[in-house]
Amino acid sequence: MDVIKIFAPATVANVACGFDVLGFCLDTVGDEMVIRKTTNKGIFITKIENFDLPLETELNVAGVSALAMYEALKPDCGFEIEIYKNIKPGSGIGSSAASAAGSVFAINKLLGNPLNTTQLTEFAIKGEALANGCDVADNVAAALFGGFTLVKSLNPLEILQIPTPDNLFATIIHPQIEIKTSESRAVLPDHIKLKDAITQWANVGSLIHSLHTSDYSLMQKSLHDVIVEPHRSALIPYYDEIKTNALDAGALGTCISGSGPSVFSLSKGLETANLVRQAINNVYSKKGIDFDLHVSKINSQGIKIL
């Protein structure tokens, strides 16, 4: 094979209370890649669409993922990367990590699968590296891995998959604003209280033993952020009115999605979803700022090849 064409799938970092640990794969959104062999040895970026972003190598985070990737394995051609973006980048639900996890997932198929998924991991957190500066993998785990993830450590970097039940849906809403990452990190306390912290490793605790068991009630319980959410909700507009139409509509819990603008509704049921979806556009439709509404069931295989 010397040609491969893939779906990169936008993904949910934090998951509510799981801040840079936890994220989840959607099946409805993503960027489409095409990869090819050549006889020149190197990483060439040779289209870009929808977006205006860096053609140079070093400068786009497919690039620096995929030249990570080559260095280390030192193979006997180059790769062409065309991207055809589909995520906004800055919309909070994993642009950058699409790319990033969509390169080395790519090149891996062309080059035999050499590596693991958790290696592959490891190469595309040096693409997001670029976008967040610094190293975080709940977004790229969540694409290649597919389903729910947890980043256990980066050091050695060891991810878990959590189990997804079978009748939970996502509801998603884009508001065409950016927030970089970096600005969103910003905003957060270096220094939080005993009391939140205890309550947020309750609330990550039983959100997983949640997912294992299908627990959708002690979902609803789990799905809460008492340490980002607070600070970082400001930076979106209306973010108050979302969270509480969707909640309202029948949402197990709603929250801002990795570092925003996008926020996230999980729903136990397609139909639920929906309602959500419907609510929420209630009220942003009158708000003046356009934006995107998507549901989704939970992607659990992550990248896929088209």
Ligand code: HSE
Contents of the next structure:
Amino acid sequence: MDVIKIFAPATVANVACGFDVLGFCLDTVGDEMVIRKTTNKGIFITKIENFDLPLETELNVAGVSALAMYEALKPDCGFEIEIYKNIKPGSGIGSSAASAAGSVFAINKLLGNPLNTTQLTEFAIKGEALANGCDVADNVAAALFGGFTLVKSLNPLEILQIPTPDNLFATIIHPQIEIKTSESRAVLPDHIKLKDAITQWANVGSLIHSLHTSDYSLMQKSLHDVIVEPHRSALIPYYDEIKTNALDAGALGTCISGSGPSVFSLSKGLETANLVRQAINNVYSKKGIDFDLHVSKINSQGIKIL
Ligand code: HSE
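May I ask for the structure of the form predicted together with the ligand now, the form predicted alone having been displayed?
Up next: the whole complex, starting with the chain shown before.
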């Protein structure tokens, strides 16, 4: 195999209470990438469609992760990368993660799978770091492993795959404004109150339990964020109205997707997820801000070969 085409999915990081450690993978939103073996050695970004992103390998997240892997494996060939981007950069649904994870996934396939998924995540983190300004694995792990993932530890890297209840659907609103992850991290406090930390880690534990047991009622009680949301929600226009209307329409929980501006809701069943979509549409279509709305099953496979 000398060429491969993949779907590199969007992902939701944090999942309310799990800042920097939890993520899940979407099914209906993502980029496509074509990666081709070349006789010329090196990593070459040859095409990027839809968004104005750098073609220089060292300045592109897909290039940086691929280059790190390439330098470690030293294969006897090079690779060209074409990126057909559908996820807007700075959207909060893992745009950079899709590219960073997609390139290493595809190159691994073209080389006959020398690396396991945790090793691929290590390299994808290096691409993500270019966009985030720090090492974060929550989006890239969800893209590479699929389903729900927990970053147990960054050093050494340990990713846990958490089961996904069958009937769980996500509704995502993406207001068409850009919030850079670095800016969204800059508004966070250096210190938090012990009482808030206790609430938060209790919610992380119970959310994980609810995913293992398909306990939607416990999931509803766990999808809360007392640490990050109070600081970041002010960056997202009409955040409180989105949340109130989504919850009134039946969402189990609604919170900021990654570093925003996207906002995710989780619902039991497609019908409720669509009602949540309608409720959010009713609010946001009157605000004069362009937006996209997506409903997606949780993608338990992650990146797919097309
Ligand atoms: N966990 C990260 C954040 C996701 O919320 O800043 C963005 O990479």
